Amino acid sequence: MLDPTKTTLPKKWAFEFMLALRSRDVTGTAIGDALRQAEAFCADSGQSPEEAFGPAGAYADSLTDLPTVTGGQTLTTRLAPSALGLFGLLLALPTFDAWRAGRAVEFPLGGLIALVVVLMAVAVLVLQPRIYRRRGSLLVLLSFAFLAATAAQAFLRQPIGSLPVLPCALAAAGALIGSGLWQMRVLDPDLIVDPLAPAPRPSRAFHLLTCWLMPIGTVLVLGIAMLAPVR
């Protein structure tokens, strides 16, 4: 794997560079290519990238012929299965708490909204994903992704229904399990790929750990939970 930031090209020009080519879907080993292409213009010719190509953005926007990333990916498959694993996520934290307790899962309307509004930051980020080149937008999104999060878990407590433990359980580990099985079905990282020195694809070690860490965040996460006083 090809790091940018790692070239000798300007660390903040190439990864500006990568992340607008990544805004359009180019491949990594395209990626990959032209980041070396440009390393070797700027050696020979003693320009910055700056001075030889312009900002990033607009150079990267410039190359137009590169191959783009096809095979199934819509918006299904790159948004559900984290969805799903985050439904689970956000259903085992008060069923954990419900379990200790005692009583019944409480379903408050903040966390409701929360999740509605986790969910659209989501999407907004898989539908437009050229945000990402526009820090002040990507930083307004997600402060405001957290603040009404958090508000709405803080100040909308009442709840607006309740389940028995056990249902909820099944649900939480069901959602976060089939989470897990959907991500190694469709995921299918695309590396940026050093083309003087193409890298083998990644170990399955790695696509386990990435497939399933809604999963494991969830279990660290209800360890933590164990420290804390029942509520």
Given for the second form:
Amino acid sequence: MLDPTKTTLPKKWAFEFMLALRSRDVTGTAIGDALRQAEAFCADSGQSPEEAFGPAGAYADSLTDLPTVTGGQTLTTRLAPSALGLFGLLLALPTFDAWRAGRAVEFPLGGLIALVVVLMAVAVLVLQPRIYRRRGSLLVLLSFAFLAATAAQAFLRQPIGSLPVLPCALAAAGALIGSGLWQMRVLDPDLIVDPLAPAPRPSRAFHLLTCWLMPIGTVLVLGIAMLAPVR
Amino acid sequence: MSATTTWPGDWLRGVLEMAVLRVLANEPASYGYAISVALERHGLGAVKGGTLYPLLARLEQAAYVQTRWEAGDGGPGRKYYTITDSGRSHLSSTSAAWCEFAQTTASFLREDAPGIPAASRPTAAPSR
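Same protein, different condition: the form predicted on its own was shown, now please give the form predicted in complex with its partner chain.
Entire complex below, previous chain first.
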């Protein structure tokens, strides 16, 4: 794997270049190739990357003939299983609380609004991947989503509906297991490959941990929730 | 023209693909910076990496060149480009067409070129 911090190019330029190519779904192999070529040209010519190639984002945009990942591995499809897992986690928490308290699962207005805000933020990130390259806009989006979701959950606690524990638990478990199985099918880390180094081989354990991150995280969070008083 | 001449970018864009393939046709293999130096040495001016590499990627995608990486001996690793038979064929056909076009244009642009319509010359103001 090509370590972005170990390039001879200025780190800021190299990072922006890689991010711009990644946001266009260029393969990790092609990104490593393009980065090493830029390094070599700058070393040979004695020019800075700005002199030789111009701004990192504009140069990345000009490389229109680099191979991109296939349809099953785009940024959108890589995020979808994680979104399903996140849904499972968010449903598992109130379900677990309700089961401990022996009542139905309540859905507060604030929780619904927070879910909508998070989904909208994810939609912006998926549909407008260029936002990753505008740090200011990205910061504003994430800050707004975080504040809006937190405030909604803190101040809008009135329930708008409730469901029995069993269907909620089944739905949460289904979403979490489904996200893990989906990740197992589609997850390809697509690492940025150094063309001059042997191809990286991520360990099986790391792959499994990545695929089942949401279910494992949910179990840990529920374990911590056990310590809290019953509400 | 000297090797330091700067040609208009529009002109260069039209011929750069052929020029790069010509450089590669003359060498067993070459890499980005060496191609850029060869173009400058042959009077095409300094070609920036930001212009050259997108073109090389396009040539690779079109299978006009093959590539391989070689570790540098005390320097950076380099990606070497070798022209393919398909690239040579493309170079041959586009070069022939370009030479014909350039000859036609040069002939047309000569001041004493025959056949330029007289109407294009400025006319005298009408007398009152």
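Residue numbers count along the first chain shown, from 1. The term rigid core refers to the most C-alpha atoms you can superpose between the two forms while keeping them within 1.5 Å. Because the structure is predicted, anything quoted here is derived from the model rather than measured.
Here A98 counts as shifted, since its C-alpha moves by at least 2 Å between the two forms after the core is aligned.
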